[in-house]
Amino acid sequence: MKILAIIASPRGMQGNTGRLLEEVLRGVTEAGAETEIISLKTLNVQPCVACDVCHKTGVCNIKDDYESIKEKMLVCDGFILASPNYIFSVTAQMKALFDRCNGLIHCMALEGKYAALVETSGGGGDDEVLTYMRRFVNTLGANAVGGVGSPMAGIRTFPDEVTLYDNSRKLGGELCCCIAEKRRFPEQEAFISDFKARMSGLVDFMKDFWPFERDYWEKNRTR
């Protein structure tokens, strides 16, 4: 089992988000899964420029690291998204990645996968960011098994660390269990089903301009 962790902190694994992600990954490792960490700090993921080339070819025209990240997302069994809270949202690095995933979203290409979420903040608002990331996961067709978030209490320290770290390790293990059991999440499945109909209809409407997504849906209509 392969779990891909994508961290969008400008401090990489050295900041608070990296510290919390370490505990989640510890739970993943204890469950017997293999892990890989992608730190967006060290990569070049530029903003989407709305050139529409990806809709025609399935490949982004910007020459940076996005396509390699996309391929890792497509082949992993599950993934983790980790970001600090920047003004009640994810960092610019994570948002750039989200926007570049528009083709994956139109095709809901990660359907059947599972994800976990990690967030840290300076002064709260954790649930708002976790909810935003969960919605992104669902638009890819994947289920979010849960998330951990916390304000900091200092550099790489948190309030009630014993409980927080225990919950983080449990989340990593839970991600692996959900993948192995193909666990269902009815509330998320309802959203995914509705969004799938929306994306299928959108691609039908744009079929003359989005040939890659049109062909994708024609091949996968009965999924």
Ligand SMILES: Cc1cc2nc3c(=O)[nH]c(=O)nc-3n(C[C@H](O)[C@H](O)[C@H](O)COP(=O)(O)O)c2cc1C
Contents of the next structure:
Amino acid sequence: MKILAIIASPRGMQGNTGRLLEEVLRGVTEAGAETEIISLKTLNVQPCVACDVCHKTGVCNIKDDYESIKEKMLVCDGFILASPNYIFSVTAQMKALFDRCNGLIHCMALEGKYAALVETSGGGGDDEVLTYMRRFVNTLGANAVGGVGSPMAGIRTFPDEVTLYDNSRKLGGELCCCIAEKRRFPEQEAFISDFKARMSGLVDFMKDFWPFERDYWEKNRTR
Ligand SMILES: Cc1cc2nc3c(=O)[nH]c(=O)nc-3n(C[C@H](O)[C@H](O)[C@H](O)COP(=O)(O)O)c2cc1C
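Please supply the corresponding structure for the form predicted together with this ligand (the preceding block corresponds to the form predicted on its own).
Below, the chain from earlier opens the complete complex, with every other chain and molecule after it.
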């Protein structure tokens, strides 16, 4: 089982979010899965320029690291998104990646995969950011198993660390369990199913302009 962790802090794994992600990954490793960490800090993911080429060809026109990240997302069994809270949202690095995933979202190409979420903040608002990241996961067609978020207490420290780290390791283990047993999340399925009807309808409406996505849905409409 392969779990891909994507961290979007400008401090990479050296910051608070990296510290919390370490514990989630410990849970993943203890469950026997393989891990790979991608730090957006060291990669080049430019903002989307709305050229629509991905909808037409299935490949982004911007020549940077996005396509290789996309391939890793497509082949992993599960993934972890980790971001600090920047003004009630994810960092610009993570948002750039989200936007570049627009083609994957139109195809809901990660349907059947599972994700876990990690967030840290200076002083709170953690649930808002975790909810936003969960919404992104669901628009890809994937299930969000859960998330851990916390304000910091200092550099790479948190209030009530014992409980937080314990929950983080449990989340990593839970991600692997959900993948192994193909666990269902009925409350997310309702959103995913509505969103799927919307994306399928959108691509059908644009079928003369977006041949890649038209063909993708023609092959996968019955899934
Ligand atoms: C540009 C910027 C914006 C931030 N916005 C918020 C915020 O809106 N709310 C908050 O509680 N903390 C905010 N913070 C603090 C970070 O979320 C917090 O320090 C986080 O743990 C940093 O994680 P890192 O060490 O992994 O980068 C902000 C920090 C920066 C640099």
